[in-house]
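In structure tokens, one chain follows: the form predicted alone.
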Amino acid sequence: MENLEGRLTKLALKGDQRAFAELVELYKDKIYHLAYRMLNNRHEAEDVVQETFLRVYRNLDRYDDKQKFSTWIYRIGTNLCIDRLRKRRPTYSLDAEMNDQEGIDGYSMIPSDNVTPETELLLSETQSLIYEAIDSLPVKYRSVMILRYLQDLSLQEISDVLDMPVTTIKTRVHRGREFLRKKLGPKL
């Protein structure tokens, strides 16, 4: 994968549109899922994906090939999500609880190659509880937990993406886990 990324990146730097299109294909779903998990809004997640690839395209000449391409693109996507979260005003709505109709939530609407209506309905209650708990985390813990457990990045990769020391990432993962343990303990 890394070798493929490196070749595609070098070709894209030379102006090869097909190579850049391949990079988009490799990462569009991953960035979408990251953005959706952080923003909980399909339209905003789609906007973040577009903006991420626009920034990658415009700044491809700034890419440092000594670091992994995935780290660089995740950093761009994560920063765009964090910017959007900062700009949001807290919204308090009495209708917010209506999203929990019959155990179906926004996560079951995430597009996937193999998802059918039947499999959407078969999402486990435990998975829904965990997603809800992750959503309730403060942003600084939520981004780390999503990158660690939903995107399967290593602590070092998260450190690179968020531009923070690994020790800070470890602390946030630990505190995020503690928060989830307290939140989910009575429910599981």
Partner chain sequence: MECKLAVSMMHDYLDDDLPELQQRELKEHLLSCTGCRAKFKELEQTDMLMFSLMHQTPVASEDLVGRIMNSLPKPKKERAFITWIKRHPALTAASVFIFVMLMSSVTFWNQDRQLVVRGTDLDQVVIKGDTVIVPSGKIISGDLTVENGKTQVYGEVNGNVTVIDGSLYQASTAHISGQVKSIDQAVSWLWYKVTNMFSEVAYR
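Same protein, different condition: the form predicted alone was shown, now please give the form predicted together with the partner chain.
So it's only the chain below, everything else dropped.
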């Protein structure tokens, strides 16, 4: 039996707007969640969701239904988030690792500036600690960590989404977790 997403994309390709609305309904929260955690900003997250679905719509004919739809849409969403994060930051490279310590680079030096009064009010102290820690993660680790914990994606699935070898993903998950532990460890 053909999967639901495959059928919906085919209907949407034929011009059925309701089929596409169904796809949006299925994936909007997941993509919003991903974008919100990546960007830590509601408005930007909603923009990313909108842009993701626009891209999906435009490229429906290129969707190969042998591939998982979730992998495809996560890839589009993740790339859009990464693009935004790159644009947001100053142009000099922060990805270059400083010191000889693993996982520590320019990003960790920049204080988080995304804590709005609203989020502060809603979050417990531990939660905001984690948010801060995630926000200070370098982009390449952040995307991997968020994907890892978001929908319980396996290392293989993350490697499909990001189009990188599993070994790289593994290393990044380890380093990312180590990074968070160092940030949170003393406070827990």
